[in-house]
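Below sits a lone chain in C-alpha coordinates, taken as the form predicted alone.
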Amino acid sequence: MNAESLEGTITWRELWAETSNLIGDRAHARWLCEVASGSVDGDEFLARLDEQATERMVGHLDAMTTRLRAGEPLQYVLGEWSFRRITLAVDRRVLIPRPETELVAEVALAKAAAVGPTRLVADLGTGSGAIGLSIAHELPLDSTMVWITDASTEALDVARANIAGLGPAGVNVRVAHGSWFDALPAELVFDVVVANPPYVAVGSADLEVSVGDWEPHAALFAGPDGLDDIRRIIADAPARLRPGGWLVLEIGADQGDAVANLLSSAGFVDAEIRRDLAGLDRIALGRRP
(Lines of atoms letter the chains of each structure in order from A and count residues from 1; the text may use other names and numbers.)
(Lines give C-alpha, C1' and ligand atoms only; values in the text may rest on other atoms or scores of the structure.)
Protein backbone atom coordinates (compact mmCIF):
# COMPACT_ATOMS: atom_id res chain seq x y z
CA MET A 1 0.00 0.00 0.00
CA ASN A 2 1.22 3.49 -0.87
CA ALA A 3 -0.14 5.85 1.75
CA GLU A 4 0.36 9.09 -0.19
CA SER A 5 -1.21 7.84 -3.41
CA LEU A 6 -4.15 6.24 -1.61
CA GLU A 7 -5.24 9.17 0.58
CA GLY A 8 -8.80 10.15 -0.18
CA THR A 9 -9.19 7.34 -2.72
CA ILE A 10 -9.70 4.20 -0.65
CA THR A 11 -12.28 3.27 1.95
CA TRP A 12 -11.88 1.17 5.06
CA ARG A 13 -14.00 -1.52 3.44
CA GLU A 14 -11.45 -1.76 0.64
CA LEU A 15 -8.49 -1.59 3.04
CA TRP A 16 -9.96 -4.38 5.14
CA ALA A 17 -10.29 -6.58 2.06
CA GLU A 18 -6.79 -5.73 0.86
CA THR A 19 -5.25 -6.37 4.27
CA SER A 20 -7.12 -9.68 4.54
CA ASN A 21 -5.57 -10.79 1.27
CA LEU A 22 -2.11 -9.75 2.41
CA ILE A 23 -2.10 -11.57 5.75
CA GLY A 24 -4.62 -14.34 5.06
CA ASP A 25 -6.81 -13.68 8.09
CA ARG A 26 -9.93 -11.52 7.88
CA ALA A 27 -10.41 -11.18 11.65
CA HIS A 28 -6.82 -10.09 12.26
CA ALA A 29 -7.06 -7.70 9.31
CA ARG A 30 -10.12 -6.12 10.90
CA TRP A 31 -8.26 -5.59 14.20
CA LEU A 32 -5.37 -3.93 12.36
CA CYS A 33 -7.79 -1.68 10.51
CA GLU A 34 -9.63 -0.78 13.71
CA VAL A 35 -6.41 0.38 15.35
CA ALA A 36 -5.17 2.22 12.25
CA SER A 37 -8.50 4.02 11.85
CA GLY A 38 -8.54 5.15 15.47
CA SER A 39 -11.86 3.43 16.12
CA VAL A 40 -12.60 2.93 19.79
CA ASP A 41 -14.32 -0.41 19.17
CA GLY A 42 -15.51 -2.76 16.48
CA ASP A 43 -18.94 -1.18 16.19
CA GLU A 44 -17.42 2.22 15.43
CA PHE A 45 -15.15 0.69 12.81
CA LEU A 46 -18.03 -1.10 11.07
CA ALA A 47 -19.95 2.18 10.95
CA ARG A 48 -17.00 3.80 9.14
CA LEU A 49 -16.42 1.18 6.46
CA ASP A 50 -17.34 3.50 3.60
CA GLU A 51 -15.29 6.44 4.92
CA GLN A 52 -12.07 7.25 3.09
CA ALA A 53 -8.82 6.76 4.99
CA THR A 54 -6.25 9.50 5.47
CA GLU A 55 -2.62 9.19 4.41
CA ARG A 56 -1.56 8.87 8.06
CA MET A 57 -4.04 6.07 8.68
CA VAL A 58 -2.99 4.15 5.59
CA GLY A 59 0.65 4.60 6.57
CA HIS A 60 -0.05 3.25 10.05
CA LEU A 61 -1.89 0.24 8.62
CA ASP A 62 0.92 -0.39 6.16
CA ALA A 63 3.54 -0.32 8.92
CA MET A 64 1.56 -2.72 11.12
CA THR A 65 0.95 -5.11 8.23
CA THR A 66 4.66 -5.14 7.41
CA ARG A 67 5.56 -5.96 11.03
CA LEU A 68 3.00 -8.76 11.19
CA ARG A 69 4.20 -10.31 7.93
CA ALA A 70 7.76 -10.19 9.28
CA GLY A 71 6.71 -12.49 12.12
CA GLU A 72 6.03 -10.07 14.98
CA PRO A 73 3.14 -11.29 17.18
CA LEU A 74 -0.20 -9.68 16.44
CA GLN A 75 -0.59 -8.47 20.03
CA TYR A 76 2.63 -6.46 19.88
CA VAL A 77 1.75 -5.08 16.46
CA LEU A 78 -1.62 -3.89 17.72
CA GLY A 79 -0.04 -2.56 20.92
CA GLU A 80 -2.96 -3.80 23.01
CA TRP A 81 -4.80 -6.98 23.92
CA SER A 82 -7.92 -7.90 25.87
CA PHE A 83 -7.68 -9.79 29.14
CA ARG A 84 -10.90 -10.73 30.90
CA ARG A 85 -12.81 -7.42 31.15
CA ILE A 86 -9.98 -4.96 30.49
CA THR A 87 -7.79 -3.97 27.56
CA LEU A 88 -4.06 -3.83 28.21
CA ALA A 89 -1.25 -2.03 26.46
CA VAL A 90 1.38 -4.64 25.54
CA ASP A 91 4.75 -4.59 23.82
CA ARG A 92 8.01 -6.55 23.87
CA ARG A 93 8.73 -5.45 27.45
CA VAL A 94 6.04 -7.83 28.75
CA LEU A 95 4.58 -11.25 28.03
CA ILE A 96 1.53 -11.46 25.83
CA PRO A 97 -1.56 -12.08 28.03
CA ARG A 98 -2.97 -15.55 27.35
CA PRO A 99 -6.26 -17.40 28.00
CA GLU A 100 -4.50 -19.76 30.41
CA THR A 101 -3.57 -16.80 32.59
CA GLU A 102 -7.19 -15.63 32.56
CA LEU A 103 -8.02 -18.89 34.33
CA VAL A 104 -5.33 -18.17 36.93
CA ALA A 105 -6.83 -14.73 37.48
CA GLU A 106 -10.29 -16.28 37.82
CA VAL A 107 -9.10 -18.56 40.64
CA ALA A 108 -7.34 -15.70 42.43
CA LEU A 109 -10.43 -13.52 42.05
CA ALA A 110 -12.66 -16.18 43.57
CA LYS A 111 -10.34 -16.63 46.55
CA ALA A 112 -10.08 -12.87 47.09
CA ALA A 113 -13.83 -12.33 46.71
CA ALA A 114 -14.46 -14.83 49.51
CA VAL A 115 -12.50 -12.64 51.93
CA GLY A 116 -14.26 -9.83 53.74
CA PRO A 117 -15.00 -7.17 54.63
CA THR A 118 -11.69 -6.01 53.09
CA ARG A 119 -8.95 -7.84 51.21
CA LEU A 120 -5.26 -7.35 50.42
CA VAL A 121 -3.89 -9.05 47.29
CA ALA A 122 -0.42 -9.24 45.73
CA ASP A 123 0.31 -10.01 42.08
CA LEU A 124 4.01 -10.90 41.90
CA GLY A 125 5.86 -10.52 38.61
CA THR A 126 2.90 -8.65 37.18
CA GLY A 127 4.28 -7.85 33.70
CA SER A 128 1.57 -5.86 31.95
CA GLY A 129 -0.50 -5.93 35.14
CA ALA A 130 -3.03 -8.37 33.70
CA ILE A 131 -3.87 -10.38 36.81
CA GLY A 132 -3.55 -7.67 39.44
CA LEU A 133 -5.46 -5.05 37.47
CA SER A 134 -8.23 -7.52 36.70
CA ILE A 135 -8.60 -8.18 40.42
CA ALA A 136 -8.71 -4.47 41.19
CA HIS A 137 -11.20 -3.90 38.37
CA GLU A 138 -13.59 -6.73 39.21
CA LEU A 139 -13.70 -6.62 43.02
CA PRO A 140 -15.43 -3.89 45.10
CA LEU A 141 -13.59 -0.56 44.96
CA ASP A 142 -14.13 0.30 48.60
CA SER A 143 -12.70 -2.91 50.04
CA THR A 144 -9.87 -4.08 47.80
CA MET A 145 -6.19 -3.20 47.69
CA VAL A 146 -3.83 -4.80 45.18
CA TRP A 147 -0.05 -4.63 45.13
CA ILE A 148 1.67 -5.42 41.82
CA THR A 149 5.40 -6.09 41.60
CA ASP A 150 8.04 -6.83 39.01
CA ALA A 151 11.82 -7.06 38.91
CA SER A 152 11.76 -5.33 35.50
CA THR A 153 11.43 -1.56 35.55
CA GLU A 154 10.44 -1.72 31.88
CA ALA A 155 7.56 -4.07 32.67
CA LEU A 156 6.42 -1.77 35.47
CA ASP A 157 6.35 1.14 33.02
CA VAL A 158 3.86 -0.84 30.94
CA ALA A 159 1.86 -1.78 34.06
CA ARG A 160 1.69 1.86 35.18
CA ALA A 161 0.35 2.85 31.76
CA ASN A 162 -2.33 0.21 32.16
CA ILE A 163 -3.22 1.46 35.64
CA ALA A 164 -3.80 4.89 34.10
CA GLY A 165 -6.33 3.33 31.74
CA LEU A 166 -8.09 1.32 34.44
CA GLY A 167 -10.39 4.09 35.60
CA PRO A 168 -11.53 4.47 39.24
CA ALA A 169 -10.14 1.06 40.22
CA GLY A 170 -6.62 2.34 39.56
CA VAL A 171 -6.58 4.11 42.93
CA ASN A 172 -6.58 0.71 44.63
CA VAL A 173 -3.35 -0.45 42.96
CA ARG A 174 0.13 -0.02 44.44
CA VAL A 175 3.31 -0.65 42.43
CA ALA A 176 6.58 -2.00 43.83
CA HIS A 177 9.86 -2.79 42.09
CA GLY A 178 11.82 -5.87 43.09
CA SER A 179 12.13 -9.64 43.04
CA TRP A 180 9.04 -11.48 44.28
CA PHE A 181 8.25 -10.84 47.96
CA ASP A 182 11.38 -8.67 48.40
CA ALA A 183 9.56 -5.92 46.54
CA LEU A 184 6.80 -5.63 49.13
CA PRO A 185 6.78 -3.73 52.42
CA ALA A 186 7.95 -6.17 55.09
CA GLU A 187 5.00 -5.53 57.40
CA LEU A 188 2.32 -6.55 54.90
CA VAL A 189 0.61 -9.95 54.97
CA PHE A 190 -1.85 -10.83 52.25
CA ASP A 191 -5.14 -12.62 51.84
CA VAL A 192 -4.20 -13.83 48.36
CA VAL A 193 -0.88 -13.92 46.55
CA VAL A 194 -0.95 -14.75 42.85
CA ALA A 195 1.85 -15.04 40.30
CA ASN A 196 2.53 -16.09 36.75
CA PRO A 197 6.27 -16.65 37.22
CA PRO A 198 8.80 -17.87 34.67
CA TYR A 199 8.37 -21.64 34.42
CA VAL A 200 10.04 -22.70 31.16
CA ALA A 201 13.13 -24.87 31.49
CA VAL A 202 16.23 -23.39 29.88
CA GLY A 203 16.72 -25.12 26.55
CA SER A 204 13.17 -26.47 26.44
CA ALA A 205 12.23 -27.85 23.03
CA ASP A 206 8.53 -27.29 23.77
CA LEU A 207 8.65 -23.49 23.63
CA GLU A 208 7.11 -22.02 20.50
CA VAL A 209 9.74 -20.40 18.30
CA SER A 210 7.84 -17.10 18.07
CA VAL A 211 7.62 -16.90 21.86
CA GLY A 212 11.35 -17.37 22.28
CA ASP A 213 12.08 -14.90 19.49
CA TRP A 214 9.85 -12.07 20.67
CA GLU A 215 8.85 -12.29 24.33
CA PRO A 216 11.11 -11.28 27.27
CA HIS A 217 13.31 -14.20 28.32
CA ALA A 218 13.47 -13.06 31.94
CA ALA A 219 9.72 -13.67 32.15
CA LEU A 220 9.97 -17.12 30.53
CA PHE A 221 12.96 -19.12 31.74
CA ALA A 222 13.60 -20.40 35.27
CA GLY A 223 16.55 -22.77 35.47
CA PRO A 224 17.12 -26.31 34.21
CA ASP A 225 13.69 -27.58 35.27
CA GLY A 226 11.72 -24.33 35.07
CA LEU A 227 11.03 -24.36 38.81
CA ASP A 228 13.65 -21.96 40.20
CA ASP A 229 11.26 -19.06 40.74
CA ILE A 230 8.34 -21.24 41.79
CA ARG A 231 10.50 -22.81 44.50
CA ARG A 232 11.43 -19.39 45.86
CA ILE A 233 7.87 -18.07 45.84
CA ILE A 234 6.47 -21.13 47.59
CA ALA A 235 9.23 -21.11 50.21
CA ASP A 236 8.69 -17.45 51.07
CA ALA A 237 4.90 -17.31 50.78
CA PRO A 238 3.83 -18.70 54.18
CA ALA A 239 5.44 -15.76 56.00
CA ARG A 240 3.61 -13.27 53.77
CA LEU A 241 0.14 -14.81 53.91
CA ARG A 242 -2.32 -14.41 56.75
CA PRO A 243 -3.64 -17.66 58.28
CA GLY A 244 -6.12 -19.02 55.78
CA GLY A 245 -4.56 -17.01 52.93
CA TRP A 246 -4.13 -18.51 49.47
CA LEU A 247 -1.20 -18.79 47.08
CA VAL A 248 -2.19 -19.16 43.41
CA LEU A 249 0.41 -19.90 40.72
CA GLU A 250 0.48 -20.47 36.99
CA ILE A 251 2.69 -23.49 36.23
CA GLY A 252 3.94 -25.50 33.29
CA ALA A 253 1.95 -28.42 31.93
CA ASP A 254 4.51 -30.96 33.18
CA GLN A 255 5.03 -29.44 36.63
CA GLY A 256 1.87 -30.40 38.51
CA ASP A 257 3.29 -33.20 40.65
CA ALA A 258 6.49 -31.31 41.47
CA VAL A 259 4.66 -28.14 42.48
CA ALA A 260 2.11 -30.06 44.55
CA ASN A 261 5.00 -31.60 46.48
CA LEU A 262 6.60 -28.18 46.98
CA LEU A 263 3.35 -26.78 48.37
CA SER A 264 2.92 -29.66 50.79
CA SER A 265 6.55 -29.47 51.93
CA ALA A 266 6.13 -25.75 52.64
CA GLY A 267 3.18 -26.48 54.93
CA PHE A 268 0.30 -25.51 52.62
CA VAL A 269 -2.97 -27.38 53.00
CA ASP A 270 -5.77 -27.96 50.50
CA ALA A 271 -3.09 -28.00 47.81
CA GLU A 272 -4.57 -28.55 44.38
CA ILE A 273 -3.48 -28.64 40.73
CA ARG A 274 -6.12 -27.48 38.26
CA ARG A 275 -6.14 -27.91 34.51
CA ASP A 276 -6.61 -25.42 31.70
CA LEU A 277 -9.10 -25.66 28.83
CA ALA A 278 -6.75 -27.99 26.97
CA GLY A 279 -6.74 -30.40 29.90
CA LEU A 280 -3.17 -29.57 30.92
CA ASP A 281 -1.95 -28.84 34.44
CA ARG A 282 -1.85 -25.04 34.68
CA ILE A 283 -2.88 -23.69 38.10
CA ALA A 284 -1.42 -24.59 41.49
CA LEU A 285 -2.99 -23.35 44.70
CA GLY A 286 -2.57 -23.92 48.38
CA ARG A 287 -3.81 -22.42 51.64
CA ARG A 288 -1.75 -21.38 54.62
CA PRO A 289 -3.23 -23.18 57.65
Given for the second form:
Amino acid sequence: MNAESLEGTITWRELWAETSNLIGDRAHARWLCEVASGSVDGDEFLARLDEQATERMVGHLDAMTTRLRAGEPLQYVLGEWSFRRITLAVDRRVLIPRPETELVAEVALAKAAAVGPTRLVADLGTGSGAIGLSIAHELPLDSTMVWITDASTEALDVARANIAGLGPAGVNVRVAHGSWFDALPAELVFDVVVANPPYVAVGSADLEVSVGDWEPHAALFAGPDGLDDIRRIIADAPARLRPGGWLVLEIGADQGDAVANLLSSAGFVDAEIRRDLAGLDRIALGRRP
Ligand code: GLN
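Give me the form predicted in complex with ligand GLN now, not the form predicted alone.
The complete assembly is shown below, putting the previous chain first.
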Protein backbone atom coordinates (compact mmCIF):
# COMPACT_ATOMS: atom_id res chain seq x y z
CA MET A 1 0.00 0.00 0.00
CA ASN A 2 1.09 3.54 -0.58
CA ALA A 3 -0.45 6.20 1.60
CA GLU A 4 -0.33 9.06 -0.90
CA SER A 5 -1.79 7.31 -3.91
CA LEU A 6 -4.69 5.94 -1.90
CA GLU A 7 -5.64 9.17 -0.16
CA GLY A 8 -9.29 10.02 -0.57
CA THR A 9 -9.81 7.22 -3.02
CA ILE A 10 -10.16 4.10 -0.97
CA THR A 11 -12.84 2.86 1.34
CA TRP A 12 -12.47 0.84 4.52
CA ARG A 13 -14.05 -2.13 2.77
CA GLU A 14 -11.24 -2.06 0.21
CA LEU A 15 -8.55 -1.45 2.81
CA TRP A 16 -9.81 -4.36 4.88
CA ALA A 17 -9.64 -6.65 1.84
CA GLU A 18 -6.15 -5.43 0.88
CA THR A 19 -4.85 -5.78 4.42
CA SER A 20 -6.36 -9.28 4.66
CA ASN A 21 -4.44 -10.27 1.54
CA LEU A 22 -1.22 -8.79 2.85
CA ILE A 23 -1.28 -10.46 6.25
CA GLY A 24 -3.36 -13.51 5.43
CA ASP A 25 -5.79 -13.07 8.30
CA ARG A 26 -9.15 -11.35 7.88
CA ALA A 27 -9.89 -11.00 11.59
CA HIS A 28 -6.52 -9.45 12.39
CA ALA A 29 -6.85 -7.20 9.34
CA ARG A 30 -10.17 -6.01 10.65
CA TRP A 31 -8.69 -5.13 14.05
CA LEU A 32 -5.93 -3.13 12.36
CA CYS A 33 -8.54 -1.30 10.29
CA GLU A 34 -10.72 -0.64 13.31
CA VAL A 35 -7.82 0.99 15.17
CA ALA A 36 -6.59 2.90 12.09
CA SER A 37 -10.09 4.22 11.39
CA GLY A 38 -10.46 5.42 14.96
CA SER A 39 -13.61 3.35 15.45
CA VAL A 40 -14.50 2.84 19.07
CA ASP A 41 -15.82 -0.67 18.43
CA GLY A 42 -16.52 -3.24 15.74
CA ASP A 43 -20.06 -2.00 15.10
CA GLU A 44 -18.85 1.50 14.42
CA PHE A 45 -16.27 0.12 12.02
CA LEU A 46 -18.83 -1.95 10.11
CA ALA A 47 -21.01 1.14 9.77
CA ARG A 48 -18.08 2.96 8.13
CA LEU A 49 -17.07 0.36 5.54
CA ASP A 50 -18.07 2.52 2.57
CA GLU A 51 -16.47 5.68 3.96
CA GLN A 52 -13.20 6.81 2.46
CA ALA A 53 -10.13 6.73 4.66
CA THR A 54 -8.07 9.87 5.19
CA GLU A 55 -4.41 9.98 4.25
CA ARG A 56 -3.44 9.94 7.90
CA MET A 57 -5.54 6.83 8.57
CA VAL A 58 -4.10 5.01 5.56
CA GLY A 59 -0.60 5.93 6.75
CA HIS A 60 -1.35 4.54 10.21
CA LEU A 61 -2.75 1.32 8.73
CA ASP A 62 0.25 1.02 6.44
CA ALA A 63 2.67 1.38 9.37
CA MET A 64 0.79 -1.17 11.49
CA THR A 65 0.66 -3.66 8.62
CA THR A 66 4.41 -3.33 8.06
CA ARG A 67 5.12 -3.94 11.76
CA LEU A 68 2.86 -6.98 11.87
CA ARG A 69 4.49 -8.46 8.78
CA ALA A 70 7.89 -7.97 10.43
CA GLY A 71 6.73 -10.32 13.20
CA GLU A 72 5.76 -7.85 15.93
CA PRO A 73 2.95 -9.21 18.13
CA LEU A 74 -0.52 -8.00 17.15
CA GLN A 75 -1.18 -6.51 20.59
CA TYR A 76 1.85 -4.19 20.39
CA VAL A 77 1.02 -3.23 16.82
CA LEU A 78 -2.54 -2.32 17.77
CA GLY A 79 -1.25 -0.52 20.86
CA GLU A 80 -4.16 -1.75 22.92
CA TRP A 81 -5.61 -5.01 24.14
CA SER A 82 -8.58 -5.96 26.24
CA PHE A 83 -8.26 -7.54 29.66
CA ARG A 84 -11.40 -8.61 31.49
CA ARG A 85 -13.70 -5.55 31.26
CA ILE A 86 -11.14 -2.90 30.37
CA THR A 87 -9.01 -1.96 27.39
CA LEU A 88 -5.35 -1.33 28.13
CA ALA A 89 -2.75 0.61 26.19
CA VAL A 90 0.17 -1.78 25.64
CA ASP A 91 3.58 -1.50 24.01
CA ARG A 92 7.00 -3.06 24.37
CA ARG A 93 7.54 -1.49 27.79
CA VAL A 94 5.10 -4.01 29.32
CA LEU A 95 4.04 -7.65 28.96
CA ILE A 96 1.08 -8.35 26.72
CA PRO A 97 -1.97 -9.00 28.95
CA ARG A 98 -2.76 -12.72 28.84
CA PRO A 99 -5.93 -14.75 29.34
CA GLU A 100 -4.40 -16.74 32.20
CA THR A 101 -3.68 -13.50 34.04
CA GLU A 102 -7.40 -12.66 33.80
CA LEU A 103 -7.93 -15.69 36.04
CA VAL A 104 -5.29 -14.48 38.48
CA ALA A 105 -7.16 -11.17 38.65
CA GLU A 106 -10.42 -13.04 39.18
CA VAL A 107 -9.06 -14.91 42.20
CA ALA A 108 -7.67 -11.70 43.71
CA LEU A 109 -10.96 -9.93 42.99
CA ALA A 110 -12.94 -12.62 44.79
CA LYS A 111 -10.67 -12.44 47.84
CA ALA A 112 -10.83 -8.64 47.89
CA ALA A 113 -14.61 -8.57 47.36
CA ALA A 114 -15.05 -10.77 50.44
CA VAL A 115 -13.36 -8.14 52.63
CA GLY A 116 -15.43 -5.31 54.00
CA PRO A 117 -16.47 -2.65 54.57
CA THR A 118 -13.35 -1.31 52.85
CA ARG A 119 -10.42 -3.07 51.23
CA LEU A 120 -6.79 -2.27 50.50
CA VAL A 121 -5.17 -4.18 47.65
CA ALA A 122 -1.67 -4.16 46.14
CA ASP A 123 -0.73 -5.33 42.63
CA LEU A 124 3.05 -5.68 42.65
CA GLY A 125 4.91 -5.49 39.34
CA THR A 126 1.79 -4.25 37.63
CA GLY A 127 3.21 -3.69 34.13
CA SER A 128 0.36 -2.27 32.06
CA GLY A 129 -1.78 -2.18 35.21
CA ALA A 130 -3.93 -5.08 34.04
CA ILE A 131 -4.62 -6.79 37.37
CA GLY A 132 -4.72 -3.75 39.65
CA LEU A 133 -6.82 -1.59 37.36
CA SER A 134 -9.30 -4.43 36.81
CA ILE A 135 -9.69 -4.76 40.57
CA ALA A 136 -10.26 -1.02 40.94
CA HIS A 137 -12.72 -1.10 38.04
CA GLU A 138 -14.74 -4.11 39.16
CA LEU A 139 -15.00 -3.51 42.92
CA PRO A 140 -17.17 -0.86 44.62
CA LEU A 141 -15.89 2.64 43.95
CA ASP A 142 -16.55 3.93 47.46
CA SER A 143 -14.68 1.25 49.37
CA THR A 144 -11.69 0.05 47.35
CA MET A 145 -8.10 1.30 47.22
CA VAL A 146 -5.52 -0.32 44.98
CA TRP A 147 -1.78 0.32 45.01
CA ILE A 148 0.06 -0.63 41.85
CA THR A 149 3.85 -0.85 41.76
CA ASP A 150 6.63 -1.56 39.34
CA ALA A 151 10.42 -1.44 39.41
CA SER A 152 10.30 -0.22 35.80
CA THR A 153 9.56 3.49 35.41
CA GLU A 154 8.75 2.78 31.76
CA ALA A 155 6.07 0.30 32.79
CA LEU A 156 4.65 2.81 35.25
CA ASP A 157 4.32 5.35 32.44
CA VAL A 158 2.13 2.84 30.59
CA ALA A 159 0.17 2.04 33.75
CA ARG A 160 -0.43 5.75 34.41
CA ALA A 161 -1.79 6.21 30.90
CA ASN A 162 -4.13 3.33 31.58
CA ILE A 163 -5.29 4.88 34.85
CA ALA A 164 -6.17 8.00 32.87
CA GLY A 165 -8.32 5.85 30.60
CA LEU A 166 -10.00 3.98 33.43
CA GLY A 167 -12.75 6.47 34.21
CA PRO A 168 -14.08 7.02 37.74
CA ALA A 169 -12.21 4.08 39.29
CA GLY A 170 -8.93 5.82 38.50
CA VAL A 171 -9.22 7.88 41.70
CA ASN A 172 -8.90 4.64 43.69
CA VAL A 173 -5.50 3.77 42.27
CA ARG A 174 -2.15 4.79 43.79
CA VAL A 175 1.12 4.32 41.92
CA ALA A 176 4.44 3.50 43.58
CA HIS A 177 7.86 2.91 42.05
CA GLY A 178 10.17 0.22 43.36
CA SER A 179 10.95 -3.43 43.75
CA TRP A 180 8.10 -5.55 45.16
CA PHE A 181 7.13 -4.49 48.69
CA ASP A 182 9.94 -1.91 48.87
CA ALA A 183 7.81 0.30 46.64
CA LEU A 184 5.04 0.63 49.19
CA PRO A 185 4.73 2.98 52.16
CA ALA A 186 6.05 1.02 55.16
CA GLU A 187 2.99 1.61 57.33
CA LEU A 188 0.45 0.02 54.97
CA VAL A 189 -0.83 -3.51 55.51
CA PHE A 190 -2.99 -5.02 52.80
CA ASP A 191 -6.06 -7.23 52.61
CA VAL A 192 -4.94 -8.76 49.32
CA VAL A 193 -1.56 -8.70 47.58
CA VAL A 194 -1.50 -9.97 44.01
CA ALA A 195 1.35 -10.22 41.49
CA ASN A 196 2.20 -11.63 38.12
CA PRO A 197 5.96 -11.60 38.69
CA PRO A 198 8.63 -12.81 36.28
CA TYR A 199 8.76 -16.60 36.65
CA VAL A 200 10.54 -17.96 33.59
CA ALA A 201 13.84 -19.75 34.23
CA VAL A 202 16.77 -18.07 32.50
CA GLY A 203 17.57 -20.16 29.45
CA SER A 204 14.18 -21.93 29.53
CA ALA A 205 13.42 -23.84 26.36
CA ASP A 206 9.66 -23.52 27.01
CA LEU A 207 9.39 -19.81 26.31
CA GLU A 208 7.70 -19.01 23.00
CA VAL A 209 10.18 -17.44 20.59
CA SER A 210 8.00 -14.40 19.92
CA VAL A 211 7.67 -13.74 23.67
CA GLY A 212 11.43 -13.78 24.17
CA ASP A 213 11.99 -11.68 21.06
CA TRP A 214 9.48 -8.93 21.82
CA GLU A 215 8.43 -8.77 25.45
CA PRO A 216 10.43 -7.10 28.26
CA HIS A 217 12.91 -9.56 29.74
CA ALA A 218 12.76 -7.94 33.16
CA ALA A 219 9.10 -8.97 33.31
CA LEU A 220 9.81 -12.56 32.23
CA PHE A 221 13.01 -13.98 33.70
CA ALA A 222 13.68 -14.74 37.36
CA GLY A 223 16.93 -16.61 37.91
CA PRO A 224 17.97 -20.19 37.22
CA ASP A 225 14.68 -21.76 38.36
CA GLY A 226 12.39 -18.82 37.63
CA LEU A 227 11.58 -18.49 41.33
CA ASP A 228 13.86 -15.63 42.42
CA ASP A 229 11.12 -13.01 42.55
CA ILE A 230 8.42 -15.35 43.84
CA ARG A 231 10.72 -16.36 46.73
CA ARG A 232 11.26 -12.73 47.63
CA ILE A 233 7.58 -11.81 47.47
CA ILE A 234 6.52 -14.79 49.60
CA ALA A 235 9.23 -14.09 52.18
CA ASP A 236 8.20 -10.45 52.58
CA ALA A 237 4.43 -10.83 52.25
CA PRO A 238 3.46 -11.94 55.78
CA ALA A 239 4.68 -8.65 57.27
CA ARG A 240 2.68 -6.67 54.71
CA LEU A 241 -0.62 -8.54 54.93
CA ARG A 242 -3.13 -8.04 57.68
CA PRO A 243 -4.00 -11.24 59.58
CA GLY A 244 -6.38 -13.18 57.33
CA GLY A 245 -5.08 -11.38 54.23
CA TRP A 246 -4.41 -13.24 50.98
CA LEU A 247 -1.41 -13.47 48.70
CA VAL A 248 -2.29 -14.40 45.09
CA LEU A 249 0.49 -15.12 42.57
CA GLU A 250 0.71 -16.11 38.95
CA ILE A 251 3.25 -18.95 38.61
CA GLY A 252 4.81 -21.13 35.94
CA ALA A 253 3.14 -24.43 35.04
CA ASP A 254 5.97 -26.46 36.60
CA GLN A 255 6.22 -24.41 39.81
CA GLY A 256 3.11 -25.54 41.70
CA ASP A 257 4.83 -27.85 44.19
CA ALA A 258 7.74 -25.51 44.79
CA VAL A 259 5.50 -22.50 45.39
CA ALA A 260 3.12 -24.46 47.65
CA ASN A 261 6.16 -25.38 49.75
CA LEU A 262 7.40 -21.79 49.83
CA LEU A 263 3.98 -20.61 51.00
CA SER A 264 3.82 -23.21 53.79
CA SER A 265 7.38 -22.49 54.91
CA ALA A 266 6.56 -18.79 55.16
CA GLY A 267 3.63 -19.61 57.47
CA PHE A 268 0.77 -19.24 54.98
CA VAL A 269 -2.31 -21.41 55.51
CA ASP A 270 -4.99 -22.63 53.10
CA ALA A 271 -2.34 -22.66 50.37
CA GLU A 272 -3.74 -23.73 47.05
CA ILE A 273 -2.52 -24.15 43.48
CA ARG A 274 -5.14 -23.56 40.80
CA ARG A 275 -5.03 -24.29 37.09
CA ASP A 276 -5.59 -22.09 34.07
CA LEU A 277 -7.94 -22.80 31.16
CA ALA A 278 -5.27 -24.99 29.57
CA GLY A 279 -5.29 -27.19 32.68
CA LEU A 280 -1.83 -26.02 33.78
CA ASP A 281 -0.85 -24.95 37.30
CA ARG A 282 -0.99 -21.15 37.11
CA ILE A 283 -2.25 -19.53 40.31
CA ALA A 284 -0.87 -19.89 43.82
CA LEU A 285 -2.67 -18.47 46.81
CA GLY A 286 -2.30 -18.53 50.56
CA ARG A 287 -3.69 -16.77 53.62
CA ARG A 288 -1.78 -15.15 56.43
CA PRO A 289 -3.11 -16.72 59.65
N1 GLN B 1 3.21 -16.36 30.87
C2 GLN B 1 4.40 -15.80 30.32
C3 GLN B 1 4.99 -16.77 29.33
O4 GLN B 1 5.56 -17.78 29.70
C5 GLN B 1 5.37 -15.44 31.42
C6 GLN B 1 4.86 -14.30 32.20
C7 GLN B 1 5.62 -14.09 33.44
O8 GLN B 1 6.77 -14.46 33.59
N9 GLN B 1 4.99 -13.46 34.37
O10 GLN B 1 4.82 -16.55 28.16
